[in-house]
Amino acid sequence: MIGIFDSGYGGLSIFRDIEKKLPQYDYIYLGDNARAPYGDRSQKLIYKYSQEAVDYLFAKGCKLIIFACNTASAMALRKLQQEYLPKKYPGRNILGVIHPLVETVSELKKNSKVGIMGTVSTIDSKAYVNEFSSINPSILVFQQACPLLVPLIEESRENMPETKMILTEYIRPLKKINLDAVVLGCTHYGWLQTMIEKSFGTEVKVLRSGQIVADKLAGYIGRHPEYDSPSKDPSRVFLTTNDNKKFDQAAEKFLGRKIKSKTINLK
């Protein structure tokens, strides 16, 4: 069983592409909507929330968890992998979204200047900057925090005039740099991809997480058969820490189908 964890709804876009690529596995999706967004939380709180989610998903039988959340990937993943899992969950693992995206950008033909759009916590953590430095230090990384986008998208206001105005202001400084590529460093931003692509023009490659993470996950499972446990009748479980009716409405938008989720308490 594979767990998918996000602070809210955005990770459903990652799950959608993972499910399409790897439909043969059982999945549990957990959205910590009651405490979202994580983007302006402290590192200490984000780690605490992420650890609680990890404990819950492993207790439910997951062997592998995907952090479909850039903020959790940036602020909690490495510490959990290096310090928490070896002591409490040997033989299990957590994967994030940052490394697959950076790896993919590094493989592009034009990649000398890359922009990162993300939440305040993701940008402040410099997780993307550090990952690029590790994989390909020749790439110049330019960051832009976009704190207002997640709340607008979660309220289904992505097509409203105010969202377009705010997005334009966030993009303005990045456009002056003549970037080769832009990474949408938050799963929610995929809902604005068309708008972002139009703003940057055809010369700039705009990368979204879902398909990239799904492809990299397939490769990872292929290299680690201990996590390759397909099911004859694959199950889908959706969990939220907030109002499950609101979650179900959002899930229909993200997944294109109706689901029935359950409300849980991680505390």
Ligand code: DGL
Second form
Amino acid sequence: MIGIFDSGYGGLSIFRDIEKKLPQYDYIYLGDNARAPYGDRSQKLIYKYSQEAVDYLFAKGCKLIIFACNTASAMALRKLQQEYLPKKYPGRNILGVIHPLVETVSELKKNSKVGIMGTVSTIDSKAYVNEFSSINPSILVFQQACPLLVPLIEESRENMPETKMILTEYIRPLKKINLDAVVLGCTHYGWLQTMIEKSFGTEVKVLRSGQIVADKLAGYIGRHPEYDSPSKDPSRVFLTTNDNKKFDQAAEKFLGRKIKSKTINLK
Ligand code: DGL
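Following the display of the form predicted on its own, present the structure of the form predicted together with ligand DGL.
Complete assembly follows, chain above in first position.
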């Protein structure tokens, strides 16, 4: 069974692509909705919440967890991988969304200047900047925090004039730079992809996480079959730390189909 963790609903959009690419595995999705959004929380809290989610998913039998959340990938993943797993869970692993995106950008033909849009925590952590400097230090990275986008999308206001106005303001500084690519460094921004692409024009490649993460996971699990094997009757379990009826309603938007989730307590 593969665990998928996000602060809330957004990771469902990544899970959607993972499930499409790798339908043969069992999955357990955990959204920490009671404590979302993570985007403006401190590193200490995001680490604590992520560690609790990891403990829960490993206790359920996962050997591999995907952090389908940029903020948790930026603020907690490295420390968990380097300090927590080797001591407490040798032989298990967690993968995030930042490395696959940075790898993909590094393979683009035109990538000398790249923009990153993300939550305040993701941008402040400089996780994308650091990842680029270790994978391809010649790429110039320009960051832009977009704190109002997650709440607007969660309120289904992505087509409202105020969203367009706010988005235009966030994009303005990035548009002054002659960018080759823009990374949507937050699970929610996929809903604004068309608007963002229109705003930057056809010369700028806009990348979102879902499909990239799914493709990289397929390669990874192919090279590391010890983490999971295909199931004869693949199962899907959806867990939330908040009200499950609310989660089921929102899941329709993020996942594109109806589900029945259960409420759990992480503490
Ligand atoms: N899932 C988060 C991310 O990708 C966005 C929502 C939040 O701030 O918790 O950064």
